[in-house]
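The chain below stands alone and is given in structure tokens; this is the form predicted alone.
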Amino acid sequence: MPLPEAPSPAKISALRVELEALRAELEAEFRGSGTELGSDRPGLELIGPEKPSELRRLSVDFFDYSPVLVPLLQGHLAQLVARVFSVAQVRAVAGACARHGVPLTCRGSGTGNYGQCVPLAGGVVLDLSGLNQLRSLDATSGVIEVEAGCLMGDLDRQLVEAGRALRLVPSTARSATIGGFIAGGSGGIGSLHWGFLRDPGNLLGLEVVTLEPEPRLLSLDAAASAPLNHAYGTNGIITALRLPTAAAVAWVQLVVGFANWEQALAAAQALPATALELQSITLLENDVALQMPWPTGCSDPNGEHRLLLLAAPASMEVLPGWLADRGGALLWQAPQGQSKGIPLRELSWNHTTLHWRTSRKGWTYLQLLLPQPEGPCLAELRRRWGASICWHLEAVKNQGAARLACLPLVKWQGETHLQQLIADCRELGAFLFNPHVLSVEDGGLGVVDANQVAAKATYDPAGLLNPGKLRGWLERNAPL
């Protein structure tokens, strides 16, 4: 379906006068009140067209691992961005679009690989990272309230000091804000345990923004915050978050070598069904761990497929025996946090992709959750497929039970071939999470969530959050 057309110079023009009153307003009435968290913020910032290198940057994510969607979204830029740092500046922008009529697209640090911060429909580009305090943390039940734009690198480091810790985090955490985490992830480095972030238990409410003239500051609970986890922002402006915490654990980063596939396969699939405590499961095939920087001290590949292991320091007691009797050598091993060079974890989930694109050039990926036993689908892709696909595989909870993801390193042959090995992929009988795809819908279920296309029509009744991305929103009034 057809994207607006991006507003007029003139109408963006009006907006920003408007938001250059609002501005002084805002300032004033900080100085005045004293009351607000985070007073002593900075005023509202607004960057255009006298800075275009800063409107590219602020207009972009990592959709570039895509073939696809790069031709898509190259070239749809801001014409306005306002960076904040308080939530009256968040409602006097999310006020000033509506009654203008402007699409809105929010961003928090860019790290997504979808185009979730992209404007397709131009217009302004909220930038949230200026919003970026946690507010509360229970010391009983170790909930946190934390803003949308907070660094979640950041954020671990404050939770640490109370001995409590994020459940799940992405390889971008040191960059990745929570809120752009929840609007556009799926999961990560502690899905072992704690599964996706969809999964009841893992987002405990929001605080949100409605896009109307005069927006609504609202506080939604888990079930009403549903609709807006993992939406791309299209459907409600998320400015602080509630979310349970975990208690710290100092991990310990493991490197495991295995001449065997087979073997180590096997140790990747038994591993989660062990009474040690783990926080991820990696396993990379020989020619991908060729590609990553290993971290100081651990020696380069010699033609072993490799285990990446964080384990808490109890369970060292019996992994390395247990590892040795699959056909497993521990070849590195360090605490989190006090080794030099890469962390371990970013050698996962998409840092591999990122690592490996940045030697190989021309490759792209796919996510998908391997059906059991996922050996024989990985067998036969393989022998359709050979050396244009390379296998990354993360240990999952989904639905209760241990599953391997796998992020296939895929040799880019042009889209037919792309479709083709998809459709192998879901005839083999594994779920497709679809990198290449402009929708949330398509890039996740694959099919409408009339929850969010209803929350959406709650929260922006005109349509102006994200405008291209929910395609139950284009559809909703589409002939049968």
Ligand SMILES: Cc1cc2nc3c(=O)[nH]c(=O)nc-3n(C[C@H](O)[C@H](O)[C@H](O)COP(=O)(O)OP(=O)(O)OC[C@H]3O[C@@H](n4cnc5c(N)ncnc54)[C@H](O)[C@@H]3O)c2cc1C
The other form holds:
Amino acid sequence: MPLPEAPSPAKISALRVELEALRAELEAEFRGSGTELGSDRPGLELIGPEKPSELRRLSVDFFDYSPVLVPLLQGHLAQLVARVFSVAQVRAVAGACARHGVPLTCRGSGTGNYGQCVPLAGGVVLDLSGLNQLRSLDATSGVIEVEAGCLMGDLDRQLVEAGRALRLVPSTARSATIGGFIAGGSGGIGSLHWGFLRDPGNLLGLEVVTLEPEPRLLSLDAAASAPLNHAYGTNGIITALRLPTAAAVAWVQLVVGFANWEQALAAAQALPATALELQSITLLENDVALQMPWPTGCSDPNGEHRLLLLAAPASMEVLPGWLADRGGALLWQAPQGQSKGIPLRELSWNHTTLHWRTSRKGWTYLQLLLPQPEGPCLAELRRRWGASICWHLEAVKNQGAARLACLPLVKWQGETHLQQLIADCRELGAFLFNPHVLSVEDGGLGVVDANQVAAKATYDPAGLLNPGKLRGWLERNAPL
Ligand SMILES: Cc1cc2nc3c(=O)[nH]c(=O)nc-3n(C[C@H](O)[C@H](O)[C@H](O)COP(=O)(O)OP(=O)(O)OC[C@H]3O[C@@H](n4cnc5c(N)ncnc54)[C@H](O)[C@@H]3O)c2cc1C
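Write the structure block of the form predicted in complex with the ligand for the protein whose form predicted alone appears above.
Then the entire complex follows, led off by the chain already shown.
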């Protein structure tokens, strides 16, 4: 798949000169205006080769979880980082990049896993973390309009004052941006109830800046926003999002121990079918539990498997007895936000991989949706792969049905082994969301989404946004 060449240093210098002139113009234009784009926002920041360590830091994400991706992504660096604080600044940078033919890759907090924000063709990295205001919260509907660079942790703190909360957050909610979650994430805490980000209803609209010589600022409804949802910022720069929220719940964090794996799995399978209100169900096999940090006051594991739950206070009258009847012992509980040490949210989803790899660098992971019933597939994978896989399951809703997703830890034994494991998972009926590939399509359903490609043609006609990540764009002129 051919990539555009990185722009020459001379081209980047010319772009920088133009951006510096635009910065002065923007400041003069908005000084004292007191508007949303006004003087209370900091000026456009530019970071160039004079700060090589900053360029390196702002050109990577967490792709090092994949030994397959590391050699493909190492060394791809931004030539210039533009840190923006207003929509006017985003438009200025987008227009200048389009006029100079320079690639532009959006960045929120850079917590993605697949090199999603690594600038494969160099050029500009647009850091949107300074564009971070909650613009509005509709008191009746709970719908919010929020700027793309707002950290989800900060957003939730503002929402809770109004009795609302984000429906879905990744386990990185404390450090990741809402724009990066929609552009690069898929689901997480809350997926048990709300499914995945791309499920209709989870995204109501986007404000988008196009990559054109005279960039347009568009307000897209839910249908028009769908092709930009999980497109890695390849087909539009998201400046703000309209999202539904849920009623805030004071979730109780629970750690439950099971001596027996089958009983623990049966509990994780059965809980979603109860009327108990839960926000997440995470199941860690005993070997995995042993490697995790635990909240202050929670005992260290002693060989048991651990089920981690976020439960509504009203569920607490029934839940401990329900779990005890199924072999589970309540080991620890504390209200979310009030415990010390690691919060339970950060022992779920890909945080398990993060903690595991602190002591076992030579391990990687997979992301699967297990077939139903889950037991036979898990048992057969255990039989074939033994101790080179350790199990971590998450309960989710997929297309309206309760399912178990799974982020197993996998001992890295080379690419041939990994491909064989992937083939085994598929043969046994699991659906793979491959974290060892670069393109939007290959990490998802494997097929080109014509609407994503059409959106790119409309909003990024020169193909400058995050080059190399949308396979459908690279293949669009390939002979049939
Ligand atoms: C330990 C760990 C745990 C994780 N857990 C989860 C999880 O539970 N669920 C989950 O879905 N993900 C998870 N992730 C992945 C990632 O943290 C989330 O998807 C996160 O929301 C990404 O936000 P970010 O601000 O870091 O985005 P970035 O990594 O900065 O960007 C992600 C993608 O979005 C694009 N982008 C960013 N901002 C914009 C914008 N304004 N306009 C257009 N494109 C944009 C970037 O170009 C990139 O392609 C995890 C990662 C780690 C390392």
